[in-house]
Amino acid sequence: MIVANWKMHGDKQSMAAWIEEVSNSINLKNINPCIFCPPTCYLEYAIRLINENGYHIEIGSQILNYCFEGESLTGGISSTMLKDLSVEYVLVGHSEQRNFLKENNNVISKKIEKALNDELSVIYCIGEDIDTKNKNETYLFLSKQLDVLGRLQSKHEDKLRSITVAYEPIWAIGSGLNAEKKYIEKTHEFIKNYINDDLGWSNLDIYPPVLYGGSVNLTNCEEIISSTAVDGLLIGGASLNSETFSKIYNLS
């Protein structure tokens, strides 16, 4: 799975050009899904372009909102709305939303639950900040974020296969700093072991893929994806350039 996360960038013209150029450049024999997450206001436009031209790109939403019973949210986007647009994937738990929108594990758990109920595939983002890394508390920090998935087992065992985990160390997102391959491998192995053993998903024969994100670019992507512990990439800034993204996808 190779994901392009455009965040708050782009317009209709640049998006149309990107979709066409990527669709004509990626290797269609590559079994990895090619997923495009445009700004929310362009979701319907992107889906229409892809469907009209038969392009081999799948669409994900950068955002999903959840309101507790009896509450409402002006400007919110629900899982039902995303499903109605034929969106297939949704990012949940991205560090920027945890930070700026103050989303806690309780809200994130509810968002994942709603997405699964509406048959959306979830890309669940986790990652530590630089202080946590420097204190050698990364695994403790990640385990608390992964415990969100443990809350879903009793109600949604049949839908857990629709969850992908994306490890994005906060200190590497958009910073140009690169996590070393050994660090990435060890962290991905911890994540998989925690889900399999501590959360007990191996007993269900469910082994979610784990993607890596955080200043992924054309220079480092091949080394990162060569690791057997890395199942795909979540790409931010480098995905804005169609040629760069296509090359990364084709190398995966």
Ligand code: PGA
Second form
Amino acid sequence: MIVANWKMHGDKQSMAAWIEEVSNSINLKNINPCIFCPPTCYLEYAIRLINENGYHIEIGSQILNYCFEGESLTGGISSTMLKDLSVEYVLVGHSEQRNFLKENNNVISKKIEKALNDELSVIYCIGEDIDTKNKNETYLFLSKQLDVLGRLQSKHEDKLRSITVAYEPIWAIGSGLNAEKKYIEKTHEFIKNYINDDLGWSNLDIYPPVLYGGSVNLTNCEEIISSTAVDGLLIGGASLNSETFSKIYNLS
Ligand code: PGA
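Taking the form predicted alone as the starting point, write out the structure of the form predicted together with 2-phosphoglycolic acid.
The next block holds the full complex; its first chain is the one shown before.
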């Protein structure tokens, strides 16, 4: 799975051009889903363009909101609304949302639960900040984020196959400093082992793919994706350019 995360960029014109150019450039024999996450206000526009032209791009939402019972949220987007628009994927737990929107693991776990109930595929983002890395506490930090998935398994066993994990070290996001291949590989192995053994998903025969994100570009993508522990890429800045993104997709 190769995901373009446009964050808060683009407009209708640039999006229409991007969708057309990417659709005409990506190798359709590549079995990796090609997923586009536009800003929320353009979801319907992007879906219409893709459907009208029969393009092989799938759509993900960058956002999903959740309200606890009895609360209301002005401006919120529910998973039911996303499903209604025929959105297939949703990013949950991105570090920018954890940080700016003060989202904790409790809310994130509710979001994932709601998304799974509405039959969306969830791309669950996790990753450590630089202090945690420097203190050698990355695995402890990631295990707490992964425990969110552990909370779901008794109630949602049948839906766990719709979960993908995206490992995005916060210090690598948008910094131009991607994590090195060895570091990514070891961390992905930790994540997979934790899910298999500590959360016990190997007993359920469920092995979620693990994507890498954080300053992926045309120069480093091939090396990163060549690792057998890396199942795909979540790309921010480098996804904005249709030519760059298509090349990365075709190399993966
Ligand atoms: P980046 O963003 O590729 O610009 O580092 C990745 C992300 O935040 O998903």
